[in-house]
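What follows is one chain in structure tokens, specifically the form predicted alone.
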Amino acid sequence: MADERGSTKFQIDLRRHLRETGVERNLTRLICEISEASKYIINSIRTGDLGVAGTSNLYGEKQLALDVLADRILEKRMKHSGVVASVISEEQEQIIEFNPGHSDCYSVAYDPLDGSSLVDVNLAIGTIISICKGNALLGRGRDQVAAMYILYGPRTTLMYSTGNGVHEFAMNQLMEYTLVQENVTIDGNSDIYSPGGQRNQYSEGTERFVRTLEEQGCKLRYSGGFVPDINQILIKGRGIFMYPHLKNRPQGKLRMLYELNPMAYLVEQAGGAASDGKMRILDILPQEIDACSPVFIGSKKEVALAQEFLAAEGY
């Protein structure tokens, strides 16, 4: 994308890209608010307390001080944006309503600091965002109008989609997000896989699938963080991530609202697929805010192969 003055795509900032691609004004404002919030989260990661906050989230997990701070930063930005009806965070026990009757507002589900346990060892982490129209946080993932994540790694990058492809931005020295590439695509055969969970807890179907990947020469590339692993698949244009059904955890670990729905939306927009092993992630109706699901997400061919093995060998 370039304008008549000769600007290159690397000079296109996030707000301009949203405007020029026809994104609705309130949604543009919301996405830009989230990008602004990420700047404060970055500063907190660089300078903040890495200790335990003394509280637990609704899953019984100890919250780091950074988790709580990132959650407060996002909640405050969403509240004061004027375009958000309600939010739900992985760090909160219930939906928080700001302006539930506003017809032009959006609802936001987010994991403020996914992979926060990796902060003290200085590995990449991220923020994951799901956006729905109106006040409909417990709908199916296919009803999302936008999704995005921000990766805090050696570079800070932002991926977003509003239903017209997936676009990558990077933060420059002025802490502005500028366009790196439009229409990121997943179109290659997988040569990398990222398997979550203990392998001795895999079902026979999952174990056979993993053995097949290894026999085909796939290399294991698992960081322990959902955001960097999905980013790897999107940037390389191939690969598969999975956190499958486990014998001791048949519903998997990852949460539908804050993690799986937004990532499935992005991966599908890039030409990939996301399944729980039986059906499309975006077609699942969560029954509660903390609903979890197994997931196989990435290249279409490998996701389809996983479903074949699971159907034949068992979940």
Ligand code: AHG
Second form
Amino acid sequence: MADERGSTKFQIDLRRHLRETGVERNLTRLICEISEASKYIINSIRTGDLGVAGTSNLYGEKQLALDVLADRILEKRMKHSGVVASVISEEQEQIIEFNPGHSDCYSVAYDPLDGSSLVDVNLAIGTIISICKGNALLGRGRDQVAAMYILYGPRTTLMYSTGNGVHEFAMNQLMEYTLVQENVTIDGNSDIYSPGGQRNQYSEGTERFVRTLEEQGCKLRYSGGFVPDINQILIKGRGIFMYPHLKNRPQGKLRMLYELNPMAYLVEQAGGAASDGKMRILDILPQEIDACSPVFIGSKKEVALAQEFLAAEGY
Ligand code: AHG
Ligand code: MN
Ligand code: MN
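Moving on from the form predicted alone, kindly provide the form predicted in complex with the named molecule as a structure.
Every component of the complex follows; first up is the chain already shown.
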């Protein structure tokens, strides 16, 4: 439906694309509701209070006013959508139930504002969304029915998949999301790598893996924002991001339900891979809503190489 990236012959908007690709009615409605919520989040980023909210989330991280604002915007939209059974938010301690028994509803796990600490230095941040059927939020990531993110960068873009490829949209001057490209694909070998966490806390296996990437000529690309760092790999079609197990943080930092599962779903739909260094992220059964996991995600070849180094040199 779109010719080369960025110059769509027709301004195909998000709702039309969802309908024309046969996405179920309530799921179409849900994805469009989330895209609407992003417009209010953009506004709060542009004009909102950058101060600290004075509260903290379940990780004990100080909640910035924007985190709380973005969380409230999304929760309200989900509640009034009429198609959401329950939500889990990075900014809330418990699962919030709206319509638990409703059979043709969906459940949503979201990070309302990922990378919020980057706002005051004007770097790109995002909203990450995982969608499951019914109330299956604590299931394996492979049971998601959709995933998406909105990237608030120099341009505001939206990436979604409902299991039939990954499709990119950009927000136009009327704040409509119009199709930029369909079937985004990760098919190249990495020439960029994103090493999250403190390098001196890396295991021997991870350190050897990163050294090998550097010897192969890979260039370091790490913004500190999960959404722009993953978006770069999807748009370039190659690269590897890692937030590995650290000596002082064996489970890494990133959260399964609303960071790793949705991004792993999108990356796999684009032909890439996502592993915790041993197994597929989407096969892991999270034990609690705040479960974290180490992650190596991006080009299949480098994710497999990471697993080999960890197996040989010790996890
Ligand atoms: P959040 O702002 O939602 O807490 O997530 C931030 C995450 C993620 O965006 C990024 O990949 C990672 O934190 C960066 O962590 P370090 O600052 O430890 O590199
Ligand atoms: Mn986050
Ligand atoms: Mn966040």
